[in-house]
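One chain comes next, on its own, written as structure tokens: the form predicted on its own.
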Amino acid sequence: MKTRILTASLFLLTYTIVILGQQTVNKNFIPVLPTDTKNEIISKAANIIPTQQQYDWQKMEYIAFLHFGINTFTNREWGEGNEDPKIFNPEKLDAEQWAKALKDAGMKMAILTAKHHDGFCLWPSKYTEHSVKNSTWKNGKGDVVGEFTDACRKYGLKVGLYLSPWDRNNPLYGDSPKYNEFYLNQLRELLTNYGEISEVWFDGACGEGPNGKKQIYDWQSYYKLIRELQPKAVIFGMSPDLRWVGTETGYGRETEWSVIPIDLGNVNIDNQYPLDEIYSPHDYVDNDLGSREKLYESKGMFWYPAEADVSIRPGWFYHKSQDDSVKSVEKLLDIYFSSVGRNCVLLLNIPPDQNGLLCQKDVDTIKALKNIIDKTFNRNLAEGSKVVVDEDKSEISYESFFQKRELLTGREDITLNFVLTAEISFDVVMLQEDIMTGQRIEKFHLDYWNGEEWIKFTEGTTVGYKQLLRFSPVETNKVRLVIEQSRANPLLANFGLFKLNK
């Protein structure tokens, strides 16, 4: 027995010392070991950070989706694969008129539906017949994946695609081996012919196929090809760099944390993108995905941000009969607060017509947002401020606070008063992390001073990249933010006071 726990001892040893030697190249996750206490699964959990991938992505913040394709001409919202290419035909199409409306509204990203569930495919591949290639549009010779990301790059937008991994026009499909074949090479065609491509979206969507089975997909093969031909790219939903927030609505949790438990029990640390090979897929619609609880069960953690997706209308294709329906101005603004601000990234879908051109309504209602919130966020009320970090510390600028870090370190636990330049009045508190160090803010509140005492006016949990919360008019010039419990030192990467201005 002696020799066995002297043994398992040594193993688990060894194996912590290999992980934190590795963690300099993979520090987005961690083994949670059988001897860990709870403080230790906290104190790991609190030092996970995003790949550059993640992070760069994380920072666009807000980004376009654009469903477009044969169910743009059957009025549908998803196809049946058995659809006459001729009608496809966007007599119209514009694609700079697409790229410019989105850079207008702020947008950083657009991603096209290179390929729906009905398997038409908006590039002429040469693995099927399903495609604009046998279109009426252009006589067959146009190319609507090459027309966006030519627009998209003109107006400095990156590029993501979507290719629906369920195909319905495919005889392949369901024939497992063959069609994971077909549709590698369908990825490697986007990947490769189409220049630098931001983000590839997948969705879990799978149906038989006609020989009555379902396919199987390869996922991890996916994975490989992309990571060779876009090592930039970050993947979404059905891998491990990018998860579905849960809903449709664009709604994140108001405790969204970005790094959650995982089964690291087979990964293989030596290699480059060792997720790759044990993610699993799966939607995470839980409410409570990071907490302590959910990490003191956990045989690993990992860094998995959020990204939330809606439409601007109630479908995703474009539909005439939903030209009225089209969401306010008000309701985008409150699914912004509720995204960016929840600490997702906030992916819009904004349709193009059967003309191939976005609707002017949802171009004027999208620009109106970029309109509110250009002028709520152009004048951050607390820079010029002076910070002062407990009751029994010296004032120091706002500027400089942010670079000193040896001001929280070893707390957990902090109260920061902002005295202001003169009193003023906001309704918008803003506050990031500096997540390249990790999220590990759980629980703040703020307060203000009225002259005689502090009043709470506004709490939260999660901060992680962005929290952003609104509250009634507050008129003052102090305002306390008390950090109760954060994983380790917060480390605030920005603070903003701000007037909401529509």
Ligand code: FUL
Given for the second form:
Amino acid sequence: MKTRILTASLFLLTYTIVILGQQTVNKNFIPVLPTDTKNEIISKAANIIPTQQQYDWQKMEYIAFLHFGINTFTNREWGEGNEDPKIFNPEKLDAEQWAKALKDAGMKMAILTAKHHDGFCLWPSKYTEHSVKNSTWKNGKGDVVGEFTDACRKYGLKVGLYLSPWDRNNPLYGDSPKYNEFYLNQLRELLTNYGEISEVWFDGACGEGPNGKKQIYDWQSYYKLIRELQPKAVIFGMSPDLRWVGTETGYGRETEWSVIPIDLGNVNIDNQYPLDEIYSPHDYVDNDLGSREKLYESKGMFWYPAEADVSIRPGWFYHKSQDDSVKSVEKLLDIYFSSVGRNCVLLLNIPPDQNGLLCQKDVDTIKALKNIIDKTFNRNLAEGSKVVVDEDKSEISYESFFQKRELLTGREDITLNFVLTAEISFDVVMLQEDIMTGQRIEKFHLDYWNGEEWIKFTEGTTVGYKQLLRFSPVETNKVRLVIEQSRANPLLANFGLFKLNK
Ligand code: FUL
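Since the one above is the form predicted on its own, can you give the form predicted in complex with the ligand too?
Next comes the full complex, and the chain you just saw is listed first.
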């Protein structure tokens, strides 16, 4: 009898663990229980994955920001909301010129400031007079958001919209429930009248100061409306979907985790809560966001990938005085390697001028960057190689290696030898994890064979969706990737060797 009870309880226990296991893996949020051991926490973290929307966004890699509005005409960065709408008159506005230039530059989406902090709307919103409908442009009959979204679709770009919650023009601002209703109405206009929107950009900025109007944003109601009207969209910033990387330089961290502790404020954790209801919005700017130590202290962990924003010019809006300060191709290349190449999506701002056009210098610069990226990455020199796992004698082809997931099963450290087709020269390495199974690699290095011994030529910590490393040219016919530590068996989606081609 005792044995039967024991067997039954054992069965129940195993069953519960399996069920719990099923509940807690393959999701973008997992609570940490007070009873979890350190190992259990790390194993949970290793199995957190992006939502389909987060994954689709991550794959875009490189996207555009367009700051355009009344500030373009007042030559300011932050307008006060008391501008005369008549001054908005971009006589030569051509959204197709924008879309073509961005598409040709290799960007996958463009995000337009439909309304910045001044409250001036680039579409004829029913809910304010501070908009294009009272401008000189097209006698008040124009709609920049409409022209922008049509142009993006014509050129095959996804569309994103920035709608500043901080509104210095609206008299309701500070009267929290009324302003929230107004904001929801504007969101509804943008999310119903302009087709599919892939990203909604929430800016946390509010410069009202200690004596200014204190507006309590009802973020949850904003998320709810976006989920209802644009279920495929991701929300940037003050939301649980996409994290602001923490600076406006375009640089990600050398160690950039997409799995980090969630700040739950006073909410009691319940496994069943939708993330939108328990997330409390704030910026994540620390250098260490997702180390093991941070996870041990957490009450829950979520997939929260970084978007790195930066402007091609010193300001976000166009200023003629900055025509000579457009970032160089060299600088943008460094930014690209330090954002896309550090597990972030790069959001590069290129502001239209008073004519409503992108400046030729900016257009030429992003095109030149694209040429370097294309020429560098069009040939992966590791293709055609043979892969040897650890010291095993059996070789498998590079092409079939990424399909044979079982090769990396049950291992947290592993050495992958790549026997190249010939002696080659390269100075860039690309690593990618299969993030739809989780982000796991914590530490790795690469060696080359000089004919007598292995020599280390580069190293890193996190990989995530993509890691790009540059180093002095290496010449060899054998390379090995040593994954020194990971949170579960690492699953690589890609390994590439390239020659930087400027
Ligand atoms: C900030 C804003 O205050 C800037 O004007 C700009 O829009 C930048 C992207 O976000 O928070």
